[in-house]
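Encoded as structure tokens, the following chain is the form predicted on its own, with no partner shown.
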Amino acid sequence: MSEFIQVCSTNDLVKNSGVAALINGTQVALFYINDEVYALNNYDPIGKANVMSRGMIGDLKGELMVAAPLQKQHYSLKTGVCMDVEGVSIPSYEAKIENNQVFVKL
């Protein structure tokens, strides 16, 4: 059973953008939007590179999403499901902020 792992402070994040973190050997892309944090695996399954933290974030049909920086597929920030290619997804992780500290459950 996994537990929340303290990763960083909210001061280490960039509002409305992504940053990469190495958590227990796993690259995680953290996105800080509207005082909430979202966590996806940093690996782009179509572009085949650890680049998701560099993706452009936005809203697509009412869903918060990140556009993969290499080939521009859109992924839900909440679920990691690709919104353009059926059957493709990125692992998503529970994340929370407590007392300005960011926690992620792998």
Second form
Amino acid sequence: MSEFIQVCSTNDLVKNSGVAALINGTQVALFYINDEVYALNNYDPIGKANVMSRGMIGDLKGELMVAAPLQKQHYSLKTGVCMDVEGVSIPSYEAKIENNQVFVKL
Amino acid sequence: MSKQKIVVIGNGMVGHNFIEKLVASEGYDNFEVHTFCEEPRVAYDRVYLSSYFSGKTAEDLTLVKPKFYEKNGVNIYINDKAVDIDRSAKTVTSEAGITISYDKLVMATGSYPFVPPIEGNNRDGCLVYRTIEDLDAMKEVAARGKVGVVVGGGLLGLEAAKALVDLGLDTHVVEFAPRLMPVQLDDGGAALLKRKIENLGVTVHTSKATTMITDGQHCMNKMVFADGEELETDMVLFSAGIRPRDDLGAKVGLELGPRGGILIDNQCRTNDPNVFAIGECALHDGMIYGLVAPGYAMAQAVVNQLNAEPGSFEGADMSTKLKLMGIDVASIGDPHGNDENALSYVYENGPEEIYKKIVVTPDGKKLLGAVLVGDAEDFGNLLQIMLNDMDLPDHPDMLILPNRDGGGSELFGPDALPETAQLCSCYDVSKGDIVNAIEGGCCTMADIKATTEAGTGCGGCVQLVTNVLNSELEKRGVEVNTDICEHFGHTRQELYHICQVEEIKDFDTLLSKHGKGCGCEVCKQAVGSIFASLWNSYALEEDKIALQDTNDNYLGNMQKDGTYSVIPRVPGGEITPQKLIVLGEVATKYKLYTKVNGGQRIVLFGAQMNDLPAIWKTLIEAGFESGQAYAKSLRTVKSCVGSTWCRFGLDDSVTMAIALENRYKGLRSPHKLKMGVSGCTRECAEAQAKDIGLISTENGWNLFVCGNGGMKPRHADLFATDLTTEQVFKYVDRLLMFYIKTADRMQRTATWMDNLEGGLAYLQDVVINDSLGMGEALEAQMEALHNTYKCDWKTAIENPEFTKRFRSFVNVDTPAEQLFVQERGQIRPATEAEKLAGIAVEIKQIA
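Requested next: the structure of the form predicted together with the partner chain (the form predicted on its own having been shown above).
Below is the entire complex, every chain and molecule, led by the chain shown above.
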């Protein structure tokens, strides 16, 4: 059973945007929107590069999403499921903020 | 079987059009074609003659595609006039003495301008407006004088008046009738047109009969009128109507009408069954058609008959829509209500200077005619209603009343038109042709133009074709929605204006006042670009970061492997040896792939995000600036070496390119921009393939605009000629600022211009003639942006808050792993196969 790992402080996040973190050798993209933090793997399965943290975020039909920076596919911030290409998804991780500290469970 | 010999006399618009149509017809192999052209050049566009004074050359006006006659085996005798016809021997003889026999003869001798029999009408400075040679004569007189008078206030006269304005003359129009355009307009429409033209600085004299032209005191000539008044002028330009060129026909016994014109029947045959007449030399059913479209229709009728296909000319509609000096004027059918029982409706809007009138049958069921001045948007709709004999609504006035509540009548929407309705008369494109093009995959007006040619002639049908396009797309389930995305019910242009008017400078404010949801990559980027265009806002400010796509966000182009390119600005492509050395040193130190890119700049590829600030710190210390190669903004100004080094260079293209690049660097626009400057017409900088291109000539700079086109390559259009450096910047300032204000998101200049109603001519009007009166404001806005320019990278490295952004990871200092392989002595990204095979080298330790 994995545990929440303390990653960084909320000051390291960028409002309405993403940053990358290296957690136990795994690249994780952290997105900060509406005072919540969302964590996805940083690897873009279609563009095949570690770039997801550099995608733009927002919502589509009410669902929070990140647009992959290379080819612009949309992925749900909550589930990592690709909204444009069936069968594609990015691993998503539980994440939370407590006392201005960011925690992620791999 | 031997070929049938066809001889065409006259190589004007109609004569050439006939040959084009014959060549394109399936039976062309059965014909041998000869044509006489008395002018020193092949057919050119007389409809747009006045553009000769606003930048077009004789070559630009040509209607003949390169080598058209050679390729198709047509024998053309240029600069040789047909002077005799032997109808019994069936031969034509020319001035140069060539005699050609024919099976069928086509008279396309056109018309000549009517010069009223006034004393002094042949004095120095008295000219007509018909050929390129006439235009050169006008230029010559204009160079010697200050005042010009056009005699004749008809269509052609007003077009000629524009030419005089373009030539810089104090311009007058003298019309015999009590109103302008007496054939096409009624009193109300003509009165408004007069007012509008006078606002443009042209003096209009109506009900004036000229009795004599004599010596002037201040000018070369003086016109004396029947009412005793006098007007001093240097140039007198006669544009008082046309007369058919029927002299050769008359000489050889072709039957003429009582007031001239070679008589033809519905098959365009003269009284000699082997001789046809088409265009303005022909008299059909009592009419000489002074428009080009009926001439083209006659040409088609003759081509059909030669190919033994049914075809006849039954007369043509004289409706016309045009832009006279930027003013919309349209006339449909019978605008005078010649049927005395006809009823009319008039809408006149004084403040907005709009006049509209429709004439209907006494029972109010059918449309007989219309006049539109100041706003001719309804032209297409009204014309189709009349041509297709459609029933009018119960209250016909609703057709011209402004649609203020947005409700609108669908009765006469594009769906009501039959498939056969001809939407574009210049290229004979029907609604059915448009529908077929859409079936074939056309989705935008630019596609439609490229596929069908509709809208590429006079531009009068663009509005209607757009309506048909939108309606058809909607029927096919394509939602025609100009909203930028689901978060804003606005176009980019509207958002631009909202931000400007309300002085909105951050996304949250804009979203809360005018949008919904959180935004997305589409609207955020567009708004980020708008803020940058309006306020020169900086991409890495806390509240702007979220609006930038990764390129703007990290001030570099993200490559396929997630690394970035580093491209310093090298204005005009001119670089010192010392700077080259620094680039080499930086590339070596950070193990970067180095190349000269398509825009003549040196690029360093493969930079890790976390190395970018250090790389740029070194470059900036060496005197470089950001090249904005990551942004939708000016990329590069390509140049040759110009007069400084080149044997052929006429002007200093390098200095010009550097000046352009420094003026517009950092300017954020709807799409990326490229420019080019060539020092002579050899065009080594390929300036005609750029958004903005300059070519030096002996008389100054020729300015080309809206080329490039991206996925659909497009040549730039000649915009203006013989410009001074000062004029170049004035025009480019205005054009780019107008583009930034009005283009759609991610719309290149080429598509933007194609989608402007009126296209190039409209743009010239806005920029050169300042028809919207916003020229100075546009220049001032550009000046403000120029004055607040800062190098993106200098700003970034001077502020730790901004450089923080470039860390690979927020929680550890380890740089990200990046896999490359060596090729030709440099790195490149490893392919997936190479990564799996383990032959990629990891490069992360930088010395």
